[in-house]
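The chain below stands alone and is given in structure tokens; this is the form predicted alone.
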Amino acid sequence: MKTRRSDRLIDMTRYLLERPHTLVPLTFFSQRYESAKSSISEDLAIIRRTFAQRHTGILETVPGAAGGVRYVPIIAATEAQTFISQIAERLSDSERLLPGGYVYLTDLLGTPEVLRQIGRLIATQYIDSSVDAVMTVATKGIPIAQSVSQYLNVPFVIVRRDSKITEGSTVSVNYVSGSSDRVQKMELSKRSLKPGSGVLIVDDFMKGGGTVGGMKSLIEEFDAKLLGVSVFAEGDFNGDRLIDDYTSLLRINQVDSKTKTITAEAGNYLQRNAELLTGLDK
């Protein structure tokens, strides 16, 4: 049924946002609204438009006979500041404190506005990656790397320091934590990764490294590639931190359980991906 170029456009930009990093045919659109191909490139061009003014991504256009159009999200440098520095605030809240000096975080990665720019900011650092998958480690992981699969649209793997039935034959492999040098286990599905994939690692927090050094080793064992490794916080660490090339959104400086004060500021990530962002901006 031949649609109006209204009903068009919302049809079209739902479609585009449920399905980033998809090469999408012009010819699909033309038949699926019975519209020439030059109206359904005018519609496009609207909606490039749009998505370029409004941060919300970048509409590619691939020439060819098995070209078309790719919807791939980022975050705009402004949006990314302000987000970042209102989480800072919001973690600087006496009241996560918990016994242990440990830092309450479960009410933020609950809350899906949260993880949906948790998602945003991670996938824009990879938006020219060639990542298969997303890894994390169970459980507080579990929502951060399902936001950032989500925007790259690429599937998740859980890693777990214990076997499931549902699970199937596993790779498993020892590592050290980094903040209490104990030596533990985690382990991953035989079917969770190919040969060759390119892995993303996310978690919710690092402290010495010694989980996502786990995660690493895991990635290694099968015949896989590690391509970064983001995490949403990072603690203050005396020592030899063991993984040194990463992201962190925010970074918790200080936690002193006897005056009940966390102090919360940005992370590296602003730092580390300031010419990217800068140029998304334009």
The other form holds:
Protein chains: 2
Amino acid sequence: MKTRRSDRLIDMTRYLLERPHTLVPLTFFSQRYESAKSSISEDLAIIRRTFAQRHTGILETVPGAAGGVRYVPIIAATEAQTFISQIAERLSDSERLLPGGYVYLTDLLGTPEVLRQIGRLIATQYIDSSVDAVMTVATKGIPIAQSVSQYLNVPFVIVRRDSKITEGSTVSVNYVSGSSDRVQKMELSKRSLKPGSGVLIVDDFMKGGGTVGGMKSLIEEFDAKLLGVSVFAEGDFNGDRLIDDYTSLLRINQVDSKTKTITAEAGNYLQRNAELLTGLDK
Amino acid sequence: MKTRRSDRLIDMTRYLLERPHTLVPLTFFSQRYESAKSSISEDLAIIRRTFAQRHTGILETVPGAAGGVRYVPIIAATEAQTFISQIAERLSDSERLLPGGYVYLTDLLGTPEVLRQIGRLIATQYIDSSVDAVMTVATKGIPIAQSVSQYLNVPFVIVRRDSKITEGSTVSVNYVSGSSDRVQKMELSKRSLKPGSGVLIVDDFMKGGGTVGGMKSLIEEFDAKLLGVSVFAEGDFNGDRLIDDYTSLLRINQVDSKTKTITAEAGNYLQRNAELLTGLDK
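Form predicted alone already given; the form predicted together with another copy of the chain follows:
Full complex below, order starting with the chain above.
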């Protein structure tokens, strides 16, 4: 059926939001709404303007016969700052202190709106990289990987410390846990990654970087390419960190079980991405 | 700044889609766009009509001073059928056959668009229940729980078979794995669930129902209420299943390692929800 502009704007907005980084040909919309391509172009110009004003994302136009439009989600610098400060404050709550100086994060990593923002923040860093897959290690990295994978619209793969019969053949590597100096094993299903894939590593928490180091070795074993490392929070670590090129949204500086205090602040994300975020804000 | 209708429609659509099941007061939109409530009401009527026509979801209006508008995502019966048939076909691919008669599902449960539809399908069943949390067991149920939790906009909690220091105090139960008759243990962080919470159990695969049975016991231990059980796929099981009230999107009927065939078909989801889905289609 032929549609009114208002109906088209609403449905196109939903359609595009559900398919980030996907090239949608103008003919698709033109057929879907039985409308002229010129009307569709006007609609998209309006959506592009609103998305830019509200910092929802960029609507890229690819000209030519094979062209179309592509929605690239981003986060604005101010929204990123606000989110990170709010989470830092929530992390500093002494109620989160666990025996052994650990900090309880599980509730945050199970809350849809928190995961949504974590996904947007991390994905924004890689809008110009050709990420083919997001990699994480079970269990607590999974929600982050899933959220980032939604915003980049690519699959995520889960590395496991325990072998499962439901994964088929696997490739395994040994790695040294930086904080405990123990040698451990992690593995990934052979079917998970194609050679040459561009891979982004994400995790919930990084201390010595041993787990991330293990994932790097796995990426090499699969002849894939590492495109970046992003963690939700990094902890204080005395010693040489095995990984130095990474971004962290948060940094847990100090955990004092005696005085029951946790000191959490912004990680290096905002600083490392200052130029990118300012550019996107325009 | 005062805004045009077209800009409002685009931004309101995005805003509502990102916050399912959340009551948004009209005054919020009225302030955000510096527009009269009467204009906002007209905007919402247009969005409601488009969402209904395209089976995106229901835009509920709550009248009165504490009222507002609430977006409830649903899936149309035809879209549900199409999705389930497509997945059944993909599951029947003999390449998925693993030693021991297992079926490889990991790629599907790591693909954003598949997870999105699984989440919509399962969440649609509970639009009238007051779900407070989605529960699953690590590892492979997590992506399903996260997707359902997004559509219901409630947290998800992860039950684990191994204890972790980062979870704090836990409550544990023993359960009998229906297919192997072994007694196992599962546990959940004490902080995860409040007494009286309405809980929805989801998992990737159910055979004897032992794992789901364990989660049911945990829900009892937390003095919470079980509102439903939904699995992605159920397998063939000879014997008394421990759980009989559940829905499954798919059913893997037979796995023959000799002839290398997998027989997958629709689970009981469509049949069990026939009335609901037909009602929503109107």
